[in-house]
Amino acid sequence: MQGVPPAMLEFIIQNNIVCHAVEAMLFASISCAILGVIITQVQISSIGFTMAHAAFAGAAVGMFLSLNVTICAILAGVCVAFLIGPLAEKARVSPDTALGLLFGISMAVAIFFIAYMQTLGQGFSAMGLLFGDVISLYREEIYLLALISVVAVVFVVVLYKEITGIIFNKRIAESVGIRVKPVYYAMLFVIALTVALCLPIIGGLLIYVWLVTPAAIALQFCYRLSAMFLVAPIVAAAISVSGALAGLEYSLPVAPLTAVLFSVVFIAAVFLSPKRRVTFRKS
């Protein structure tokens, strides 16, 4: 089939259009959850919550300027990480309030742009900013994300002892030598990368569900910080591939029926929690 691009997993699954789907919610699904353990135990998810807005606002832009869509949401998802502080400092309000400002402005550009589009006939090209498109992938892409998975591990591996620290404690982590700042914006730029790699397949509404579910699903059963960075990926995989699967032999879109079965795990995980378990019995 022509603009199709040749699969990576294709000797696993013999339909390319079926394969790309899958490849590209695998690779999206893995450098998600590797972030998102990073972004709940740092207690940051209301910074990823808006640059991954800010990334849909950039998206939206591109979109209707005929720009790359990607290069606009890695810009604007990278603008906002950096802007987070400075915005805080400068206008004199509190970090959560200068998130809940970026937020609200990258959601009033992104939805402004999606409508007017709409209204020139763009919708269906648009419609694929909020809910994801698994099908419309390049080659690039696929490669793209499958080079940010790698990424991410890579992030993570090298910068273990830093991550963990900070996770701690960021002042004690800085009276033994780790340099808090550099890794925290490197930490914000990865995430940014992601957020802005996934936005296409995922989707501008529903990215957000990957970078935390997965985290918050492994949260249920570690205890320890490396197991979450084991867990969360794996559970994500699943999920994903699962949900890409299913929602092209039914018929379904896929990314809105993989977040609900990550609601749906995420439930059940609660339930069969053994934290919950021992939690109870203390009570």
Second form
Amino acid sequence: MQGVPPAMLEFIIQNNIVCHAVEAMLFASISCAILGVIITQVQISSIGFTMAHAAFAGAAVGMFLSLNVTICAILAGVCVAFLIGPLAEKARVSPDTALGLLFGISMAVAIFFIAYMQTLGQGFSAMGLLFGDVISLYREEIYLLALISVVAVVFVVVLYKEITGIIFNKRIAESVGIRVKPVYYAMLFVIALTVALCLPIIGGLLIYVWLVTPAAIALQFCYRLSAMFLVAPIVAAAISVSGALAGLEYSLPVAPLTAVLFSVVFIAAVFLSPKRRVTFRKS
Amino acid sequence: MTPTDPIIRLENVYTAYEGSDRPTLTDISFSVGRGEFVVVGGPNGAGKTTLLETINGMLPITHGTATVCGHDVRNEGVRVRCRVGYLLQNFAFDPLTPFTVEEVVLMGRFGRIGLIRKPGKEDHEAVEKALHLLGIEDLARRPIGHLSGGQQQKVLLAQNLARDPQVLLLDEPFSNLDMFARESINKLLSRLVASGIAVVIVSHAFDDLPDCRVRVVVMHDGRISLDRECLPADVGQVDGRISLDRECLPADVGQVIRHAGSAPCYA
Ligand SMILES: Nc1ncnc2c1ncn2[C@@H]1O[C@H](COP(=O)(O)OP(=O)(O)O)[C@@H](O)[C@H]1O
Ligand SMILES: [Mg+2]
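Having seen the form predicted on its own, the form predicted in complex with its partner chain:
So here's everything in the complex, that chain up top.
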């Protein structure tokens, strides 16, 4: 394979397919876990959830129309993020209901096009959108994933003060002079971007596991936010890479296997958490 | 802005909440000078909280002009909030909140520090000073969610002091505090006022105020129904604490306050 740029982990992992899969999972898990800490702590899980499914619908439409799947997914995710507020206001429904509406529409669109593509004989690639596909990745896609994990890290490092303020309390953040609105929308934008890029690897039905579980695991052990921002991506990367290696070794579907691994680790973390123990001793 | 200019100046201000067909504040004209201590009273729903949030620009002003610390509140709300402390009403944090007291107090300076820049030595010193002023240095490393309601309230007050504010807006700060804490915070407030900070405090406890000149503002239905300075001579001394003399307040104020359901104890 001369003329092809070398894979980044090629020196450690000989097999090219395995190498690409591991790299993809590594980068996807890092960016999802970092943003997952934000999503769970700002308590916008339902926004993340709805954006993930909208991106999924966008990708399905893009695939059907033979457009760039990633760009369609990004557009759909971003649109939803920016529609929630106005929709809630104009339709006089609660943001919660607005999200429910958008989620329903997203799923309907996605399922419609995936089912339709199956009747046209394009079922295989459509299934990839649902459950993820780490085998048939292009080199460029992996570079893009590496880039988005860098974007996620830089976003959190640069706007750390503002993000912690919003996590603490949006109204208090506003009262101390933080520009809450622009940072909040930037947050939603980066989440939409990440979700859309990770979608083809992890799949529209599972991406939520990558967003929420690492943060939930980190929360079992961390008392401080800064620790969560470190622990979540490390745990996510370790689980995702193990899942990819095991899945490819035993020919199991990688993303679902890894999702199960995440849940197992989460349950173990709940039992091992020091937060539920009373360490008081009467001397 | 000269030192004698009012630090808060509202002129014919109307404020309305989104989707509301009538203003919550109606034609408010209200100025506060440096080192002035203003107590705002009135029944629930009179617009006291709304008045504070209009002053610091968290609520949009629909008509009129507001200038605070030399900045136009409408266009430079963020600048105003970097100089104005605002203690929100009724806050309680979940035990899982992943912030220590120190981190919460440091947050008070985030607006001043500005985008991208990191907190420096000066900021950490301001945090220590604020913790010291409230006597809660020993809580610095505790998670805020593990503290009692009154302790949390002190932490939030420290957060506002860490900002070196020129104006301090306090929304019912005494609701969770015990008698000793009230007394020590009242002492602290009178020192702050003496140093030139303007304090606007929403409170029902008119009998429990710091030892300084007090201006009483009573709101009713989105309007200011009484605005009167009480000279120290008008104020009766009880048990070392200050309470407003009955004669100091016109009869209607007593009515207004009694409507609120709280029973202010006059000397
Ligand atoms: N978010 C809101 N949306 C609409 N109306 C509000 C909102 N918050 C308060 N109000 C109304 O504004 C009026 C003043 O409220 P507020 O300033 O909180 O009163 P208080 O004097 O008890 O602090 C009340 O009549 C209340 O119904
Ligand atoms: Mg109020």
